[in-house]
Structure formats: C-alpha cells, structure tokens
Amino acid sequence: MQKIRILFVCLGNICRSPMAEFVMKDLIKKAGLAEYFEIASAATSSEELGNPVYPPARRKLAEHGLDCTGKTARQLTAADYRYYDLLVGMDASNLRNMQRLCGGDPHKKLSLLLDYTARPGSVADPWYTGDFEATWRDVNEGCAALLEQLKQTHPFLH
C-alpha cells in the first residue's frame, strides 16, 4: 500500500514546519498509522539550509516528548510537489511561495494548515513573535484537525 506523504512548509524551515512535521508524527504514531504515513518538512527559503531546529522550537517540542534530533532544514523543490501528496504550508506568504517554487498546483496539493480547522488563517510565527506556546497550540490543533480528514477521505486509516 502506498503511504500518504506529507510535507508541512514554511519560510525557513526551523520552526513552524518541523514543529508540525514532528507533531503530526507523533499524532499518527499514537493512533497506530504510522505505517500509512510518510511525513517531512521543507522551507521556501534557502537562509536557513542546513540549520537544525531553532533551538526554543527544540525546546518546545521537547516539553511535549517529542525530539527533532538530526533534523536539518531544507528548501523545497519542484521534485517535491510530484512526489508528496499534500503540501501544507503555515501561512499564506509561504502558500505564495509554494506556489512559485513547485510552477503552480495543478493537481491541488498545496494547502495551508489551519484551513483544516474551524479557524482558518496563518500559524503564529515566533519567529517574530517568541509565543512558541501559540505556535504550539497552531500547530498541534492543525495537525489534529489534518488527521481528523484523512481518517473520513481514506477509509483504510479506520
């Protein structure tokens, strides 16, 4: 059975992404579907390539259990949006820039991770803002939401 693969974007790729990516491993792994997914993360940007998790987004994944140990940004490529099923972005500057760097959507892919909730719009950046607890709260409701949606549109999740 072929995986539904993921991959959660944003402009560097040492926050919000790998928070989600990380977040939403964990959702499917304590629902028993880890082996229908195949989640990862990217940045629209290049400035931060190589750069690990920015250390308070490590620490606040840290506070729930989870570690991003080894977890490198990287920019996201045309090869990407063939190859993943979503691509699911944080804010709608990044949903601009996906749009850019994959030549489009035809086949629908591209997404923006709290249009899955009662509340769209963009996930809190703290980058700018140092509310990692809002980050949090974005992108765990997000990825919840996210799940929630596979579970009714594949019914092999169930």
Given for the second form:
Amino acid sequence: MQKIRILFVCLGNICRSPMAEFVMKDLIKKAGLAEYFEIASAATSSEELGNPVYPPARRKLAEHGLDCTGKTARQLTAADYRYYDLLVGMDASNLRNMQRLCGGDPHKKLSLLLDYTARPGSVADPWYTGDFEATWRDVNEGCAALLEQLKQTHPFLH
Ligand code: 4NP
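Can you return the structure of this protein in the form predicted in complex with 4-nitrophenyl phosphate (4NP) rather than the form predicted alone?
In what comes next, the whole complex appears, and the chain from above leads the way.
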C-alpha cells in the first residue's frame, strides 16, 4: 500500500516544523497507524541547514516524551513537491515561500496546519517570543485535526 506522505514546513526547520513532525509521528503511532504514513519536515530558508532542533523546542518535545535526536534542518525542494502528498506550512509567509520553491501548487498539495482546525491562522512562532508552550498547543491541535481529516478521507485508516 502507498503510504500517505506528509512534509511539515517552516522558515528554519529547527522549531515549528520539527515539532509538528514529531507530534504527528507520535499521534499516528499511538493510533496504531504508523505503517500508513511517511512524515518529515523541511525549511523554506537555507539559514539553519544541517542544524539540530533548537534546544528549547527539543526540550518541549522531551517534556512530553518525544525524542527528536538526529533530526537536522534541510531545505524544501521541487522534488519534495513531487514526492509528498501534503506539504503543510505554519504561516502565510511559509506558504508564499513554499509556492516559490515548488513552482506553484498545480496539485493542490500545499496547506497551513491550523487550516485543519476550527481556528485557521498561524502556528505561534516562538522565535522572538520564546513561548514554546503556545507552539506546542497549536501544533498538537493542528496535527490532531489533520489526522481526523485524513481518517475521514482515507477509509483504510479506520
Ligand atoms: P522555525 O523558527 O521557522 O520555526 O524553525 C525559526 C528558525 C530560524 C529563524 C527564524 C525562525 N531564523 O531567522 O534563522
């Protein structure tokens, strides 16, 4: 069976999108659905390439028992657009950069994480606020809503 491939995307790939990657991996594992998914994350910028998850983001994941060891930042490419089924950004600026790097969105694969929830908008950006708890809450709400939507559209996930 073809896996559902999801790529989470933010500016640096060291805070928000890795948090979404590891939260989503945990949600599907707890739901017994890990085998049906391939999940990863990437940056729109080249600023942090090769760097590990930012320590406060890593600590927030670890508080909840999630281990992001080994994840390093990488940049989104047009090949990712072809490979992944869904490319999920964190804010409107990400989405514009995703469209630029992917050469548009002819297959309607691009979306924003909180658009799957009842409160569309931006995932809280902890870069200047230092508020990783707000990011944790937004990412969890978004990933849970995304999984619910996928269950509705993919009956084999039941
Ligand atoms: P992220 O956070 O996009 O959530 O990974 C940021 C990381 C790096 C920068 C900005 C935001 N930066 O300006 O380098």
